[in-house]
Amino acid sequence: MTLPATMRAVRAVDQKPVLVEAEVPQPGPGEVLVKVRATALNRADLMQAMGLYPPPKGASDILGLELAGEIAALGDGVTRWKVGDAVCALVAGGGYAEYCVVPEGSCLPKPANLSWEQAGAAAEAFFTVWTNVSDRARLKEGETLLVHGGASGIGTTAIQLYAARGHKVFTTAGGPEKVALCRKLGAFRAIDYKSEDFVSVVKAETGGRGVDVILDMIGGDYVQKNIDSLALEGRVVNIAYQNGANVTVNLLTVMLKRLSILASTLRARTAAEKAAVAAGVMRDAWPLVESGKIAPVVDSVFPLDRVAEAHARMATGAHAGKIVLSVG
């Protein structure tokens, strides 16, 4: 395959982001070219095109933390793929382009029941949510889970994955839309924050227990709630703080009740944790998504050249599921 020397790409300019002409990539070893077909909004991006959230070392300055398109070309040493591969990937940034560089380990099959604007919004959601529910917070068989943000990309995934892995499953979303929409993924209890409180909902739903784990990015004040909705023994892990992170809590509670506080972040870890944490997804989600009993909820598909159009409607707020773009 004959590659361009340059492609379109998405890069932060005056704190927004800007379609610019970019410099094709090349793969190292361990590494994959993939020929972009989609890639989808995460919050990080929106902070990262402001100036809030620079790129790790060492990674594409380019936005975009996933994508899913078809591998161009191999690094030294790759032998898990091979060009042509449909692959969705994870990403510490370069997702925004014609083409982006992925360590091969990254990289999952593409299911063939989804479109390219599925795949494209897969990866970021099911890596995060697998690595902190079912790695790092240890839900076991039986028990249940409190997800905040339940309509977001994140939330989404959550529901659908853990309820179709036989889990009792609280979500909270904001007003009756979003509401029916976590109920129709799999939702046991959807609790409106804007009309409900969740830590009254989920102590009488549960009998006074409370719920096992709690997946939480709202933060601030959540925090302390989180803490009181939580079973003996319950887990928390937050993996954002969109309400702040810095915060005055009981921890005689956390003491009484034997709980642990967790939080994590994706985008740092080394290659080969990331893939470490792709075979997880590859044996207990993946099968779900290829059978179709759950897929990527896709709000909304804006072409690359939107992207600032893309950005806007995530800062509102409105969206359910994941903001996709359509590259190629």
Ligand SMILES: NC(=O)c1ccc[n+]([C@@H]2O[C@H](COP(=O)([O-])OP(=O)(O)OC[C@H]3O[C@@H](n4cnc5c(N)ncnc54)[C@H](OP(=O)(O)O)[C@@H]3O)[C@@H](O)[C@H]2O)c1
Second form
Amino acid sequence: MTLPATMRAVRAVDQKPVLVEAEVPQPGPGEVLVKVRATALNRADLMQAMGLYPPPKGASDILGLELAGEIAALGDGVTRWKVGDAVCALVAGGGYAEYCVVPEGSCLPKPANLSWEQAGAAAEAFFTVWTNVSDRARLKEGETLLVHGGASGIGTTAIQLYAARGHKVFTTAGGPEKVALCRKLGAFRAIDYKSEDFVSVVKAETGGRGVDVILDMIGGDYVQKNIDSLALEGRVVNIAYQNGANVTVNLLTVMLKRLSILASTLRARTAAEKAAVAAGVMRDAWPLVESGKIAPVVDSVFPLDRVAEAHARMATGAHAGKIVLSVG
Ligand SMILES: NC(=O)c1ccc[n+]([C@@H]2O[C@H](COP(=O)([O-])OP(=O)(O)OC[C@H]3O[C@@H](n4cnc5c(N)ncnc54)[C@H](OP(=O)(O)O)[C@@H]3O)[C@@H](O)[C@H]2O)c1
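Since the structure above is the form predicted alone, I would like to see how the form predicted in complex with the ligand looks, so please show that one next.
What follows is the whole complex; the chain from before opens it.
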């Protein structure tokens, strides 16, 4: 396949996402070059576009943390993939472009039943949800889960994955439409955080016991409320602190209930660490996607040159599920 020298890509310019002409990157050892068909927005992209979240050392300064497309070239030593394979992939940067370099271990085969748009919206949410809920918080068979932000890209994935795996999933979302979506995706109880107190609902629905695991992206006053909502030996894992990371909490409850407070980021992990997450997703989630039991929820699709409109939609918070950029 003859590759072009340049491509369309999106960089942060003057605190905005701007379509630019960039060089087509070359895959190094253990990497593949993917011709991108679709990518999707993550809240981190908005922060990076505004200059508030620089990419980790060595990562592309082109925006974009995930993609789906076809392998266009192989770096030295790649054994798992061949040119033409369709993949979904997690990247530390570079996804908002016509071509993107990906470590081979960060790719998963694109499920044949997913459209390019759905596939482009899959990697970041599935990797994040699996590594935090299954790996770090070790959700076990029969345990209950509370997912905050149930209508988000992350939330819609977590609800579906763990409901399909037989867990009772509680979730919070803002407003009746988002609550209804979460119920449709399999949530046992979707709590409208604008009109209900999730601590009371969780307590009432679990006979006062609380939930075993909480996936939280809110922080702020939710830190204490999460502690209060957990069952004995419960685990809370934070992937963001949208409402603040500086809080005062009662740690006595943490000690008395023998709780674990966890948190993590995905982007700066090594290629080997991401390959281990990919293997977990492949084992525990991909069969459910491939059989059509669960699927990424796509809110809207914008062509790459309308990236600023796509970012504006995410900034309003009106979206439910993933906002996708169609690349070609
Ligand atoms: N640490 C990591 O490795 C990692 C990886 C990926 C993503 N993340 C983080 O995970 C979060 C979700 O990412 P995303 O891309 O899916 O973003 P998103 O779609 O914009 O999700 C943000 C969600 O937060 C919800 N929310 C805001 N205030 C809330 C409250 N008081 N109670 C309950 N929910 C509330 C919103 O719900 P409503 O619209 O219903 O109000 C919205 O669904 C982001 O903060 C992102 O930075 C972290």
